[in-house]
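Consider the single chain below, provided in structure tokens and representing the form predicted alone.
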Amino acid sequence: MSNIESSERGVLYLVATPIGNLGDLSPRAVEILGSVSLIAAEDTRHTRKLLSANDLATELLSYREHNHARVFQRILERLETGRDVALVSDAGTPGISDPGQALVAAAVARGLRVSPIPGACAAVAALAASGLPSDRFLFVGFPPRKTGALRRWAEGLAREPGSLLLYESPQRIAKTLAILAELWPERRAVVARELTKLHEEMDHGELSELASRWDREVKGELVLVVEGIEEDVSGEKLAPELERLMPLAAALRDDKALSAKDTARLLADCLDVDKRQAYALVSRGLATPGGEED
């Protein structure tokens, strides 16, 4: 920790900026942006336009994914010497799913004061307008890009009871919706596009419906809100022996055509028995009238 007393050290302000409509910048945010010694911005060109619109000319420093490790220390040093710094992202609340989180963590670790200046947040705005349950939700940021990782990521969220909030790029929204629709076709969801802007859009429907409508690259910023799994009304967890039957239940629900080998593997996994015994059981069933072997 610095030897400088905390009262003599600067404050790191987290200033939320508009996600589209410039009128959403609060008067307090304008005041802070005009009073700090430095603004650390995701894109200085973008932030300069915002400052110009409010007759501000504060010094700007680029702080983004590709350079934050290099400029990190410069920001902390300025705070340590008693000068205030504002952190902004291109849109919304900084420190949420962006490199600003690392800076905030470092400032907190050094005992520096971090002060949020609240404002727009695309994920929360989309949830509020979605009509989906908002008493419990999970923000998961941007999903993985690669297909296999994306599928595993989604499978890991399958039992989450809260609404899921995620950001996605216009280039990948079709792929993400296709995979989610494959896993949870009947879940309700909302694609929020261009929030607070002229062409704002809120598209409601089941994931299977949304996947068919958003099957190509689009334009604009996107937030996806997906309802969570419906909790058991009894509030009780399934017994362990029933939990083991879930893969088999899913296969039957989806009407999958399983081979004898796959059926035996599922039985062995679900019932915790030897695979050879499970295969013998399946083979015996196939030997009955109407049965078929592989």
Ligand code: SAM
The other form holds:
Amino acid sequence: MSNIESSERGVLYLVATPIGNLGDLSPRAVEILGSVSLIAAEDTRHTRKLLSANDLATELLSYREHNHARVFQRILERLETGRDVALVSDAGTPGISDPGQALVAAAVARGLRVSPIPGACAAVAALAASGLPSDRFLFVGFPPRKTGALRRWAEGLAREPGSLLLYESPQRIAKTLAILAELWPERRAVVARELTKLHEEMDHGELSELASRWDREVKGELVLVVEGIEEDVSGEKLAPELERLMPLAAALRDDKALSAKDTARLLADCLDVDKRQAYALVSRGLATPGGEED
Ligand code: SAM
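And the form predicted in complex with this ligand, for comparison with the form predicted alone?
Following is the full complex, with the preceding chain placed first.
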């Protein structure tokens, strides 16, 4: 869709709102919230307080998960007739772990212009302050509630190299930490609680330590940041399935049947594991007596 076509239609603004501290609402967010024809809000009572604190009285439309199909239609019609609409969630960036994403997808599918008004996002704020690697990360939202599903879900993330960003409720944080600690007791993690609020807290530690510290009644909002798998190409820490194949890798190389690179590629393809880890294994095999580097 070209800009000319879309300019005759309204713009859907995604307006980030504070995750605790009202001072985090940007001047541009206030300007947009005051200029649009309608604000679609997850909870209109909650958003009305934010509007009154900024002397705004823009029309509000409740946009909750259970009625969003019907509400979509009204919002999209407004946009089609050239009026701007702002979308806000209860806190933070709309569309991140809230029903806003479906509306954005519908607007994009119709070629409508969607424009972000950036601001707070709990996951990004927690990551930035965690001290854990932020060059690569994976936002995974809320984990499954049931124990079996939670364990399988975590196992599926075991080989993720980036930091993991999870949202969790105070009622479930103890269970989630316990299961993650069972799987990866030594991984570093941070529980970020009540960010930007009076009782803001960043608790750092290995998962096993955090699991015992947070096994209690908890209040407030939480983000959990967990470091990803250590990518150690020197071969210090390898996936268990690769560890078991050490003797095979060494034998293949001793036979000189394959180069180190080809051995690694073969192992990686057969086991569906990371090629760099497979190469680390092969290099380790070569470092054993009788081995030889390429
Ligand atoms: N769209 C929001 C965002 O950009 O952060 C997230 C919405 S999600 C429904 C709400 C979850 O975000 C909470 O359950 C909690 O896990 C996390 N959260 C929100 N505010 C927070 C805060 N001040 N401190 C820590 N976590 C927060």
